[in-house]
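Just one chain follows, in the form predicted alone, and it is written as structure tokens.
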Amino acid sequence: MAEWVVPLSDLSFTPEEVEAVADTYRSGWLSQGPKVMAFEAAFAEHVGARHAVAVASGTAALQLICSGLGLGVGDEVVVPSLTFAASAAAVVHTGATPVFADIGAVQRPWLSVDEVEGVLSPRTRAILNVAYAGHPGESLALKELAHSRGLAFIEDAAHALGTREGGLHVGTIGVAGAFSFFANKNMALGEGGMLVTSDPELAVVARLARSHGLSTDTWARHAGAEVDYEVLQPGFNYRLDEARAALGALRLRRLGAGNDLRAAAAAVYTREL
């Protein structure tokens, strides 16, 4: 084991959130449920989003942002050139093709209005932004450019939990953001993600994809709701957990102490560099 001066992360439970994950196992059920639609509505409201689904990672949800628009062959979707691998691979994924724009600067790691505006042809479909550590970058004038070409403007938030911009949570600013609950995210759950959007067909395809496009899902039927499903679409198997979605509910309540933790590290490093 490495021996870090500086930990890759820090992670602390509360004995509730230990408590509500043993509930869960207690409970006897594991897969997509009634803890998961709990999860999904509060996390909505936190964001102030019309509709969340809850997912197995944030790739998986950018994956069904892009599927969900009808993104495929020949399409391209506008990437930054510095960003994870997950973000091109969502866009690769449905057969568009990825094209790169640059940064602002190097004190300025997001994409640039200027840089996506010299990259854009006729086969654009849309502008895939990344939240770089969080930062909202250059999300607003982004969101307008897209708006003013006809283009989606789709949100790679999986650091941004908790970040707002222009009144409006990132995420939120686009047709669709996708957050992720990695160990290394400011609200780690171990794996785990959430696609919000406040376009409702979108919102019904991405539930669909994400559980193989069964028409009703495990719980639905165990409950008695339904007694039968149908195949609607092809689909993924991308739910998430009632384990993590039983923490994530508790620890959205404590998020906003945790960013003002990380903030005030980060003033020091600021500072002290």
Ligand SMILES: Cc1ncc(COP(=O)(O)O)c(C=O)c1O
Contents of the next structure:
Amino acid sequence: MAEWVVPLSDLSFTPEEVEAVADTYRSGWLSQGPKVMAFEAAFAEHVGARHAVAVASGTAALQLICSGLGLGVGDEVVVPSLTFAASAAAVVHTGATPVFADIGAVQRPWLSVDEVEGVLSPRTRAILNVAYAGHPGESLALKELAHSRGLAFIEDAAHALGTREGGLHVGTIGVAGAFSFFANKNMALGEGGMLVTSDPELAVVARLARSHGLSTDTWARHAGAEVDYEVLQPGFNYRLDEARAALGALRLRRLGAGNDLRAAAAAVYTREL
Ligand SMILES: Cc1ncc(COP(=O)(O)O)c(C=O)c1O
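Could you give the coordinates for the form predicted together with this ligand, as opposed to the form predicted alone above?
Zooming out: every chain and molecule, the one shown earlier first.
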């Protein structure tokens, strides 16, 4: 049998990146702290978002968006029929119902405005678009449709770090976007995600929910800035850790070069297959 030579993803890390991770372990502080805050600031600037909230996965980011927007039982959210399970699961976990709309065509594997219009109902609260394989698809037209119907436009930008459309980064076109740093994504940190939003209230709610609903974070207490905490609401442990944040801040700087390599590989596949 021939040896399998095409890996699912092909990662390499610079000595500077490895050193940044090692430095984090030497620092003695590993959980969400100053490196996460710095990564959030760099990420927000990179994509042009008002708020960036680092979380444990792209799925966590999607789930916090859906729950933060108040979606729940009786609500419907339009989701593309061609996507990874997490896009719909995030809706299901709020109690809302994902309603699948078809893609445009095999050559246009993204949510189609025409198909979405066909599944809207009085219970629809949001349209959740996926920038499939990093393609913006019909993002701008879907946002217009959402606005015209008074619906939230949510973006699953798990594959789309580096994609811009109409002068905006994908993920900042709608009310909120979710990015993934899973090991096969174009900015792989192993695990992790980022929620971006222009809505300050959603950012506050997401920050609370990602860390058990605590009024102060552990880093602030570690550094002596706070002495205590209140549990303000039931939350989750959806935090990103410092080592991944340190790596993310550096990998963000060479994202463009990595995306260029992917585009070159895609061109070869398209031509040869
Ligand atoms: C379209 C899409 N949305 C969401 C996710 C979930 O991201 P994560 O694995 O970081 O939870 C993935 C992939 O993993 C994805 O492909």
